[in-house]
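One chain comes next, on its own, written as structure tokens: the form predicted alone.
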Amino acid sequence: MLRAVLAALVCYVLALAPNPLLAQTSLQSLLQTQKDEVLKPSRASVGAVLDTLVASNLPGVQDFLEKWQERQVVLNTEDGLFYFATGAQGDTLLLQDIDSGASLQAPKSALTDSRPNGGVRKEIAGALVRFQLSGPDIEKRRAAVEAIARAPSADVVGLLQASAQAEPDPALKAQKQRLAQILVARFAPDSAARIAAITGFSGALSLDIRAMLNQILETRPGVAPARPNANIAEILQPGSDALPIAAAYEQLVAADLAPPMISPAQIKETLAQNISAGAVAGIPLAQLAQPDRRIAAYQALVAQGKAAPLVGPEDMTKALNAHVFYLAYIEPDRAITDAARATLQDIETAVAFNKGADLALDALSLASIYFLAAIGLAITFGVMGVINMAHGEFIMIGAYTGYVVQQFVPDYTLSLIVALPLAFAVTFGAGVAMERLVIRWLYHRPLETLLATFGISIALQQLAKNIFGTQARPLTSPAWLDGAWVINDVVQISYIRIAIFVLALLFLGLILVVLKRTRLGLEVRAVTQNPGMAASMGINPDRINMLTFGLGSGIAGIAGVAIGLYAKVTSEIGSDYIVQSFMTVVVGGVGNVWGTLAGAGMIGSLQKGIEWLNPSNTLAAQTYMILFIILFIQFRPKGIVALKGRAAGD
């Protein structure tokens, strides 16, 4: 009794007794007591070292921690003490007192470097974020944050939960507070907080739930004689496509539920292994040539347990028969698993729902540059009957315009303000010259003139080489126009294409004005409808030709600056839009506005869809395209919006 009484005291005292590694007054005396490890981490102990620092509490480990991280430890051998290394003077090293912060000179002869490997460096990496959580540096709590994102583990929730109520940056506290409902839906001990975290998901649309709920809904696969006692995925039934004959029996192999296979060579080698006097049991060996002679052989040594026995077709088809094969869920809770693939359905059906958005985003973008590259075109092709296959040249110009200007005015805003009505002078001189030059004299020659528009092309191709080289000339876009609207996760679209977007559209209602409510356009119109009654009242048609022409030319040179600022601006820029632009103005309707816009949305769109069902080969989305077009224009030659008058008669 006096015995039990005595231990029991002891005990006591040595309960109260505080603990030598946490009861240190300073960080220095904590690291004397663990000088060895600290000099020369491994990753396998370096562990335990952390662990005290944190539990200490004292001010100074978050620093050292980030010096030692660093490699600035190091030990001065004459006084067996640690410092921070600050800088280097000849041989002797500026050293700072690792408490009181105190500077002082060493021999470099003197001192021992602590070089923690890439292992310890992690480790000590992952001990910090415990302080940098709630730092006072936004920029480390970020790092934080992302750390754990990157390794998340169970033992960091409080931490998070508690640094994110105290965070004082909205946008970091909802990062954090995002970050800890993942660990809850993955670590938390209780069920009925897990699922509260998993559904609390449904609907979002971000890689790293999907990846979290994937995680949750992770599964092995098993075979058992029976139906285990598991939380099931799905039963697997021998020879689908999920499980094959051969794989399902190769399992039964791994789970000692079955004999393995035998091979030919393995019945050879085992026969070989047992030749005596000039037989195998009993066989001559002569007769082994004959795979039957063999397989009776074989049979023999199995009789006589010397191999192991052979597995027909029968065989297996009854080990198959007599195992249930399935995948079971790593996470043995139901409840669970059933609430995060609900939620991932719920995830997966609003991701295809952003997807059909974000492709009709790209739809109206690729629309809208078709529209400006197509609008030039359907204008001089719906007055003046002409298939200028240079077209695409006028682009290019305005694109090459807009370089140059970039070199003169280095302002990228005030440059693009200058281009834009600048391409549109320097190309419609160029349509004006080209149509006063050539195309006058083709008139009603449609052969004619698109062979000397398609060797106008190669011409002004091979200058603009000459002048710019072939090497792709950058039209650097305005610092407010980089990036992407980003509406989730799943949708975004460029600035420039929005910017692109917003001037089709300009393009357009100024189009409309100056076709429905000026003179110019009057005349335009009333030459497309019926030019001998527009020359005896008085318009002549060679004018609006010309002007027309011009016009169209104009409208192809801001096409080009505006295709310009997302792609790389070269001599065959232009010839990249030709096909589609023909392709719009045929499928819209031939000197039709508004039926160029919609031709333009219907080859945009349609173009998107088939790169959406073959993305894998965009030639073929071409190839598909055309050939779509081609059994629409059977159906509807006119175009969408067919156009009345001389057009409609030609």
Partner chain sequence: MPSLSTQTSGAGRKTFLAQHPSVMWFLLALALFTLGVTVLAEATGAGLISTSFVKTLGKTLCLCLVAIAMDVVWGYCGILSLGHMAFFGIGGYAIGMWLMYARTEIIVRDSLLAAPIPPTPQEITDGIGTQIFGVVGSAEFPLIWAFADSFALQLLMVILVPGLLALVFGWLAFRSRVTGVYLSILTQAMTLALSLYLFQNDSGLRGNNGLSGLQNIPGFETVSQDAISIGFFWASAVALGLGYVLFAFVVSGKMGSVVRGIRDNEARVRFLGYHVESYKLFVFTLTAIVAAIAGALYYPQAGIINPAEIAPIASIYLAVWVAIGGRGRLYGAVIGAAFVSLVSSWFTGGGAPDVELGIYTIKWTDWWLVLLGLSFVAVTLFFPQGIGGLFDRLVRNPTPDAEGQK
Second form
Amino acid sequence: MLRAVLAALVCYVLALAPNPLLAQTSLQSLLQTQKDEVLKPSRASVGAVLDTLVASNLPGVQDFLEKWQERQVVLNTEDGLFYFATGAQGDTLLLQDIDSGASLQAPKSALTDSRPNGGVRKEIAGALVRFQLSGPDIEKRRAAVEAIARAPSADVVGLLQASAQAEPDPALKAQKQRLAQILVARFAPDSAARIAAITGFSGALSLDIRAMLNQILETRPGVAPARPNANIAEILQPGSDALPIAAAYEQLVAADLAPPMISPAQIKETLAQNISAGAVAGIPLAQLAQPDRRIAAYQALVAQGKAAPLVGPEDMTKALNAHVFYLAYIEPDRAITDAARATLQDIETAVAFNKGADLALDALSLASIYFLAAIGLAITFGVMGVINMAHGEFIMIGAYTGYVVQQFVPDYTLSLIVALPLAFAVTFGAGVAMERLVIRWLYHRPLETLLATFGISIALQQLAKNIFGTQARPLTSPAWLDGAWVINDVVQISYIRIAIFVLALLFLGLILVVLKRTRLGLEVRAVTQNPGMAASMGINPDRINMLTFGLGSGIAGIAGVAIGLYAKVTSEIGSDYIVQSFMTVVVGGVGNVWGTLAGAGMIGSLQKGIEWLNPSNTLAAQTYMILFIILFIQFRPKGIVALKGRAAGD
Amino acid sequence: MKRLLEVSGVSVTFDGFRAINNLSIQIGQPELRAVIGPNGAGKTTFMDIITGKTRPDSGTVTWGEKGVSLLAMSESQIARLGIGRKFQKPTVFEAQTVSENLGLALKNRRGPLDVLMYRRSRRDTARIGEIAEEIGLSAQLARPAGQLSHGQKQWLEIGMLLAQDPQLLLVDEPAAGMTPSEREHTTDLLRRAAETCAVVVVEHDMEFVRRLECKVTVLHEGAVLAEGSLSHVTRNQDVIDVYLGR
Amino acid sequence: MPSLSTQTSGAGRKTFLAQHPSVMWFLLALALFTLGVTVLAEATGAGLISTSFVKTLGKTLCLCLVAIAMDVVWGYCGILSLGHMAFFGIGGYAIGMWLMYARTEIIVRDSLLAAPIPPTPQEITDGIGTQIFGVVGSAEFPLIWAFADSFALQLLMVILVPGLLALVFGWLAFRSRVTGVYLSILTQAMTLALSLYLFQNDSGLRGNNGLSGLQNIPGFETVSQDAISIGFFWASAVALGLGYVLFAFVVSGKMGSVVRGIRDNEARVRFLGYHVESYKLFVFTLTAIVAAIAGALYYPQAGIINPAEIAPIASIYLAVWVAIGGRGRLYGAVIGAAFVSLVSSWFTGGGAPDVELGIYTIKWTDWWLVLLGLSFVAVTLFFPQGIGGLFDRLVRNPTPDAEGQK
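Structure of the form predicted in complex with its partner chain, please, following the form predicted alone?
Now the complete complex, all chains and molecules, led by this one.
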């Protein structure tokens, strides 16, 4: 290891040392030898200039090339020397000496620009890459590697390999070697080397390698009377999904192997051009509303030589049967495409596996959001039999609380720390107020509670619109929550989602502790199971109901802050989640934390699963999910975790 | 006496708790039977099983001389066979009049279209009058049931059972919360009903059971502990242990 | 006005209407109202009521019809369905498909006939397809448009589609004994699923563009909108009258007794030998069909229908109308729907004057929903009988539930 580093260092130092033979020459004098080429470079001939410059190993070459590329090189016709233009002052240009860097001035009229065109600048960039690849600035080296990765070409392979040898930074070295391998796989002249490089990528997940393999496996469609002698990827059957009949025939027409189809529109046009005395070829116009009469009229025109003959279905079949349709690889070497295909298949298996893992992570994070949104609802529903339609608006209140806090506390971390308990407090208060003012009077009338809370929901939503407006308000997450935990090119999860997952776990634990380990929890469970008995044992159900409702609402507030961090805060943020929350409660089963957890898990993974099956259409995914839930209720009407026996209250 | 209902070897478990444990009971027609037992003996669950509300884990419940199984039937089908049930708490339709309550129960076709097109015939009106007479509510026919006293509601419910022309009546604690004279009336009602059909009374109150003067079945922990006349079962040592001992 | 349906039954019985004077009064009031509007409308009378207001009134009558359907299913049978506006919308879509098809067909045929060669049937169909589905990037007719060219079949669809949907959904839900709040949430889910489905472009119903131009009635191109609107107003009034009589018939007598019994104690009704699920299914499906008919009359007056009209919120508003009007009485639902929807359009349409509070001006377009939400809470808390309850107190008929069974 140490030796390798030392060797790299030695190479690096050697590369930097100027060539003693040319050390005496200045860059200006070198340029003077090729004055015309520098002034009016052309793509075909600039290579020679660039080679000379690069071979000189002069220290200013890279700087000159960069300036040249940016069209800052001028020729002063008075002294015949090249300068860098650094700025303008009226009619005078500010100049800089190429070798010494001294500043001077010259009138504009005396100067001629060197204006390299796009092609030339590309050549210059190519020459520059070698400097940047092994230059002292690691950022420039990185940029150069990325530039090559963006526009891979055959001629930098050797350069890249050489600079990888000398690269001191281990990470960048690995990156260079990898890129070099990619280039070898695509461009190396030796097919054995290419195959070795390709098979070396087996199991790699990254996008660039998949893109490279797909480029090697690029095909073009073709058609021929017989199977051609090419690297055939696939023979296509006309009429299959991959090649519908019409497309196949169009391919034949494009290859001049068959006469073009005459479309109904063309028939109509031809007929319209040949109307004479209210008829076409003797057939009256009125009859031309019938398809078969139109064909007859057209055939008559064909017989008169006034139209191209029709291509009937039999002609079409005959033509199709007489030809072979295929997809051929652009890469002619069979061995290479075989290797690429095998490697790609390997990779795709690995990708599918990792995508499964990614999907599971997505589902988990969605489930934690649903859990947070639904657990408050589940608690109030379980304890009081009350469905709170305004639950979504408590989520909204939580999110707006977070937003308002950020207006006063500019530090995002601090504001989050303030916002979470404050959101809990605000929605706890709102929940208690609502329970005292409204819900308390409606016990044993669950349907009316549902409607009354709906009234509160529309009032709160409109109130939020009146206060905050209809446009979305940002709730910015602290910087340490930005970005994502990238496991590989396929599996990654954003930190916010991880944070929400942690928050959900925290609340799961908290609720379990409150319910199982505290006096309040004992009383809540007693009221859930048998309110009458609980009341006769001295538990004040009023107080329990009030506290439970406050707790459920408070958690909704927390959920609001969490959801607001990754979704825009609007007055509708709550209603976006409320139906899913209801579903979670219904599917999970009432009055049980684990039921809600199971419900959230099921709904989350179901939604992600359906989205994965039908990625283009999230609306359809939601539709199918709801249908599935309706069917699920058929089999488990009381949810996944159902209370049994008399406690079920039926 | 023909055999009407046969429950044999029935067991039910709720979350590991055995509410009914290998229970077997036969009811004949006509018969008056009292079922007694301490709390949690499975009396209500026993009724739930017969009326189709609870499905047993094992065992059979058969009906009539042909031995039709009740287990595959829905509550409403079982009710239409002629099994009427009175709940512990009086459950009459409080928003509807006594006449409407009885009309609902009256033995008639139960399909939605039959009901939609139903017009009350003279015979039905007369039958409602008869039943009201019997339960002592003739003067209350037009009053909403919600305005009746507790005892009157119990009678109305028994009246609704009678209106069904049932073959088997399951009556859950009919005398609970009644004054002594109301009890008297209730006892008479049940005894008269038992002249034509089978009546099973679930009761706590020994005094009330004594007055019914009928065969008694004692349930304990979901199984039959003793069966026979009241004086017979009260001498049974097991029964004494369960009710008085420990 | 509809002919007064009478129930001939046992000898010496009074007719159905004579037994139910409130139905009589309602029909009379509706007839007077219709007559009054006709006399004052632009097309047929003094022109004191603008055509657009006639349309509003006609639409309100349709809303009253769907409200009494809601009242029957909720107020009488105890099923708080949050899906009846979805059935209303399906009715609108079903009739809208024919309206749009037939109207587009006329336009396409006219434009193709201007060409030298007369069009083939296929060309006409293709032209209609391009016109209707161009907006969602398609020209193909989806399968659900198979009957769109036939007025009679599409009318049948108005009844069949929501009827079947209600039948299947109700069968699934009632069979598994889903009741109360659970059932409400399930119906809400059904409604959401339906509206989300319709929002898709490939639903075959033009995605969120919905169906438009429904106010142009094919075959009546020469008739002015003034006359068409009064025609629809009459049709809506007749439908409301018929619907009222139908539901009054259903909820009276023994059927009403069973249905209210199910609302108050489902298990007891079951132990009396009634197959509760069938009754619920009957009420749910019948009301769904009436809701769809109301929708089929509403949307030609509204001119446009899109999936947002089907969203769950619409069905919740329907429940709000019925609750404010007073549940368990049919006229309550009519009062609630008419009152809330008219007041709502007065407030949101800028009809209500702003309130100056010195530091703040209350603009009712912004604050109406807050007022509605809070007044809804107030009604639930303080006037559970709704406006109809006040009405009952005025006419000293405190127990409408006991009505009709003397």
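Here the rigid core means the biggest group of C-alpha atoms that line up within 1.5 Å when the two forms are laid on top of each other. Residue numbers count along the first chain shown, from 1. Just so it is clear, the structure is predicted and the values come from calculations on it, not from any experiment.
Once both forms are overlaid on the rigid core, the distance between the two CA positions of residue 323 between these two forms is 2 angstroms or more. Core-superposed comparison between these two forms: the C-alpha position of residue 289 differs by no less than 2 Å. With the core held fixed between these two forms, residue 516 has its Cα displaced by under 2 Å.
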